[in-house]
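Next up is one chain by itself, shown in structure tokens, the form predicted on its own.
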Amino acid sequence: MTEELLVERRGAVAIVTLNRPKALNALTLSMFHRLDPLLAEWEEEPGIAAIVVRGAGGKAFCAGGDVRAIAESGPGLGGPDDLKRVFFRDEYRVIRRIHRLKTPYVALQNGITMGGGAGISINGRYRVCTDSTVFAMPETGIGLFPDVGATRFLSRCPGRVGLFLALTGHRIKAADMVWCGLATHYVPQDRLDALVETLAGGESVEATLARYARDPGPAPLAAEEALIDRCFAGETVEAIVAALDRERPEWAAILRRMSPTSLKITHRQLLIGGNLAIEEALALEYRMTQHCMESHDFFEGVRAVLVDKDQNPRWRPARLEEVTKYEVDRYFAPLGPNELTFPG
């Protein structure tokens, strides 16, 4: 069986390579279980000056978590060992560790960087995008919501751009990522190996990144910021869609394809989450995931997009107007003894 994580020590650097290239390096539960203790060990090792995380295959850093496996475990929540409980819990604990690491953590966001891949990169200290990076949080299209810390990192984008990215699943590249703060540096793809070797030689992370970083050019989203701020300022998703119908109907059409419930819970999530600490944001997201696991749209979205691939999800409710405030409130309700906690 192929190792899902390749681990090596090179000089002053510990390197983790996500090694599921045929699955676009999608994260599995076993990968979290191996990565978490490694990070804890390396943080305490004086000889390690930096931790580098990258993806195998050249096409993707990481396209997300293995949501198909989660969906195949079936709707509804079982006991404490139910994958739908354990996967998100252990993923979020790894993300929290990444965010709090004392050792410099460098994620090479080369290629597709979405969902869980964004979680294990953007929540770290240094995020290096390249000319092949493609970022998106497409969860509203599968009946979920942008999680993995997106409550915080999308809320910190300029103006209402994070809300735009969260609701539409819009794909962006390097210049937009740097402008949004989702990447800290842009480095041409063909210089990544040299960057890693320089780090291994003992040069500081800051000096190395300054040496290899380049200007990614103008950010296309920056030219759209005023329009996005205007259209996404609505107090409801219905108001946002109405504004887009007037000014950018192609974006309104995208929203009409998404899960209405996902749009409404994501809208609230982004409006309330910007000032949360990482632990608070992940605890909020964990609540939301668990309520999604007891609902219809996530399983229907995975079926339509990833299993049958008919791209024709049948959402319930099917219209924004049918998603009541009471229904939205339910996704934010406390979980009692099943709330997410962080060891130590």
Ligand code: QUE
Given for the second form:
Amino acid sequence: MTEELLVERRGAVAIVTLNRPKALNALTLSMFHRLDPLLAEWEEEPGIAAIVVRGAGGKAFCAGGDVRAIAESGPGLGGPDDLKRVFFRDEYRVIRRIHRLKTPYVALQNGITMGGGAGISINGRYRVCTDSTVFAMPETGIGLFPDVGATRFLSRCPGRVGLFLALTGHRIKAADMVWCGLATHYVPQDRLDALVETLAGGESVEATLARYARDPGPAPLAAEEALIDRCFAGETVEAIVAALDRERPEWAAILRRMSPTSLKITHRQLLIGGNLAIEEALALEYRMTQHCMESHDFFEGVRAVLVDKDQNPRWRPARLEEVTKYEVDRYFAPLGPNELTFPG
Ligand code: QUE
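Moving from the form predicted on its own, what structure would you give for the form predicted in complex with ligand QUE?
Full assembly next; the chain just shown is listed first.
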């Protein structure tokens, strides 16, 4: 089998390449199990001035987690029953390590950067987007919610823009990513190899990034911020949809296709989670994923989007009005002995 993770030392840098190009480098449990001890080891090595993470194949940095494998795991289906518990636990532990890493961590967000791919880049210190970057958090379309630390990084976008990105799954490019603080630098993709060579040669990370960075141009979302702040200030998802019906019906139509439960739990998540530390945010998200694993919409969403690809999920409940506050509360309930903890 070809390696899912390629690892290379080049001068002063350690390079990790996500290597599942046919699956858009979607993250597997074994990738986390390989990556976590590598990062821990490199952090203690004085000769390593930077850790670079990138995707193979040129099309994607990383499209997310291997959610299809998670949905299909379970007794009688051939997969390990505990993948639903272990995948998110070990993914979030890697993300926390990336966030707390002492060594400068440079994610090259070339191409598709979504879901888990956002998680292993935006929670790190340096995020380099390019002219081919497409970012989104599309989880409300598969009956999930933006996890992988999005509780924090979407809350730090201007105004209500993070909530907008979380609920709609709207795709953005480089200029918007820098404007939102989701990327720290913009570098044209044909300069990435030279950038890595310069880092390998021992030039400081800050100086190298400053030298290669270019102006990504005006951010289209900046022109929409006033409308977004107005419409997404609603106290309920129903109020947000009603405001969009008046001001931007295309976006109201997008929300009507998403899981009603996902929309309501995501709205609550971003309202309560903005000031949490990374460990607290990931523990909150872990509660939410585990409750999603016990519900209907995640499996239906994966079926409709990734398995049958009919793009026609039948959500249960099907309407926003049927998702009560009491139902939403359930997704935030503690997990007793299964709460997410961080070793070390
Ligand atoms: C929402 C998501 C994901 C998604 C599509 C969504 C996601 C994810 C993938 C994905 C894409 C290509 C692959 C793969 C997975 O798609 O998280 O294995 O080859 O990983 O609408 O959250």
